[in-house]
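Only one chain is shown below, in structure tokens, and it's the form predicted alone.
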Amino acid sequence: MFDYDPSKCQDEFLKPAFKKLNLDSEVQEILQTPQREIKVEIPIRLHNGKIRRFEGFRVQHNDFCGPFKGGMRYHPSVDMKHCRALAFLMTWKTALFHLPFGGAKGGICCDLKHLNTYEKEILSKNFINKIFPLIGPDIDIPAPDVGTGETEMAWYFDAYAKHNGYMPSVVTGKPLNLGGVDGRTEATGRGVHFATLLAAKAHGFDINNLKITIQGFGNVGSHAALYLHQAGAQIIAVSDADGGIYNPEGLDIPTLFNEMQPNKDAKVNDSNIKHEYISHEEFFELKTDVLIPAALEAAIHSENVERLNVKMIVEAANIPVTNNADNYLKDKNIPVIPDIFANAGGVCASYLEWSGNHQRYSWPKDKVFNFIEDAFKDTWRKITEVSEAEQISYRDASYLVAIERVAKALYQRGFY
């Protein structure tokens, strides 16, 4: 088994920033320790009459800079350890972008293939019924993640309203007519696109000759592919759980995107566009300028990192590169654009949804996208400034900026 422990990865990524900031060991421990961890039992009656027990989790890592904020994941891999690591990530991500949030993450350990719509609704609402005293518009604001979307967020909103009345700002990623923001679905992929363009320009790549491979063609990967294709890049390969498709001249991304959108169960290899099928192993060995891992954690690890033939990696997923693989890439001078920067488009849009809900105002899509673009440009400027001044990687620079902001808030708020 390759080297992946999500908590260890996070701890290793924090160490360089802790050392440079010369933080007291007690403060380091505070920043590494979640403020609250919640685990609940959720028994429901299935459509066949049988009782099934599920486990739900919510880790509230840090709220020094604002209320807890983070996604809710429905997946068989969901457990406290993964929620803890991803909650840490949200703290640093929101701090890096100077958003008034802290970090949280949660989810339910379940296999969606074995649940119908009714069962998913009951499961979702019963979960909120268990944790509603510990969430709220200014306490903890859930959002979509792997396995969830606007439907689940609408169920959360409804369950919370039964206890506390109409408060759309309790959750983001909702449908438009329930207070959602136009552009939220595309926002994370849009942010990955901006991050890739900014990094490519900084390293002298010509976008019109840029070859890109994208691991994962779900919501984030597909939208990133579409926007990068529109910008002039060649997406030569994409993959999903069953394998990948490849065309050295560039895939027909608009057609593939339209084929995949109506059917969440569609596989990229079923597409009618011109391509050849490749395995997961072959996908990671392709020669490309930019590799964008946009699926689950630990896609790039000690057992496959040496086979990569890439010039840059842009992390669209959360923790897609393990700490050992990251050290190898540093040694090879292959820049990694870190997740806490590259995939923050979603939380930027969520901030507009949350703030707009407080004001009963709906942001138009063009302003949402303009806000995301400006936020990425400003944050990239700060990251590169610190990276160049300190002669450190983009990841280390990002963590240095984020941790300094959170630590400053901790000291300013005091300890009484």
Second form
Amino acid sequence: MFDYDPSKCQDEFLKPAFKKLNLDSEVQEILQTPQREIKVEIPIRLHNGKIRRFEGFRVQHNDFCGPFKGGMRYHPSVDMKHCRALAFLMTWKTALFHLPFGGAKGGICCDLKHLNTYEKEILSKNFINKIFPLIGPDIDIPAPDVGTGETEMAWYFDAYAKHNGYMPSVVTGKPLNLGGVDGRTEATGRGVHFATLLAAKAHGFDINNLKITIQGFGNVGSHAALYLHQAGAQIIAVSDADGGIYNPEGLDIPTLFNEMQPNKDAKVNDSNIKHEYISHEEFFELKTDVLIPAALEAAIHSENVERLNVKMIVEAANIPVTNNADNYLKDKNIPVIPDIFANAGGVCASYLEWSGNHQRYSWPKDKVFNFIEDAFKDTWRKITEVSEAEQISYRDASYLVAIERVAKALYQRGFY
Ligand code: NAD
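Show the form predicted in complex with nicotinamide-adenine-dinucleotide, please, the one above being the form predicted alone.
Everything in the complex follows now, all chains and molecules, and the chain you saw is the first one.
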């Protein structure tokens, strides 16, 4: 996929911090290498009687600061390389926010369009049946990601309970009725909105005159759009896998949001709101203040970065900007608010769900949102302090803070 190699991408992002921290080369290797990689075969009988085998993955990158933590993705692109890069990112995200977690990622390589609910349940539960000894409330805690949500998390929780008894903290992003936390569904988009407001303020943008484009209108993109619209910004374009919709006066986001919510397969271009259809290429060429990629990795790469007409990028998706594109944006002084900061709202809410499950307590939604807001303000303050003091980008500053914490934990825990 263009200039994106998931295994190399992350190594490049780490280099400036490793240099500044003057870390021993063996320690660098330890921090770059996943502690465990799991691949399982999951054969299931489909509804039509045919047998099909799927591959499931879980990469446990690092647990020096707490149990492995990260999402499970159901998508045809899921493989070990992608899980490795995404697990790696989780380690730095949780460390940046000082959450008591490490980093992991996993998923199943599958095309959800070809599976019914019954097949998805069997697939999900069989996956957990294969990996249950290697996950647990204080070992590794899965969560939703692309293609998964509270339904799959409920199935994981149930499959794990069959082996180990009632342990809701084994997985986050569960339905409220099963120990989920109120606000988890909205949390990542809520955090993207806080990140955008903080960065916009730091760069002197007025939120009421801010034009925003959002690639991806799934869980994260749609909630970020709704909160930013409520904050006063104009969302002039959004897109999904089939293309984009545009209105230079600002899209009617609340109506679009309500139209899309009940039907996961709905396309933004089918909406009744006033809009014109645009292609993926046209979407990226629009003049906008803030571009928020909220779909998949490598959306902005060496072949489209020069055509962007933006003042700032807020990374709602994981790794949406490749290294080459990132270097180009650095040269052009276009600030990039990095994924490990911007999309951490979900893992902040997951922390409250997990710690609440341990105590059999459920946090109310306003407290969840207050916690996320405070976490974003504190972390942004730290990032901007380091960025200014060291004269480095927000991404490099974020990695510096995160790596320093994980490396310190490694030395404190020792090598025996
Ligand atoms: P989702 O499956 O709900 O939505 C993904 C959206 O991206 C859909 O609207 C889909 O149509 C769109 N899309 C796919 N390919 C596209 C393309 N080429 N162009 C435009 N749109 C495209 O997933 P999500 O949970 O919203 O996750 C989105 C991103 O955010 C992922 O990178 C994920 O890893 C990251 N993330 C999610 C969470 C979370 O809590 N869900 C937390 C942190 C990070």
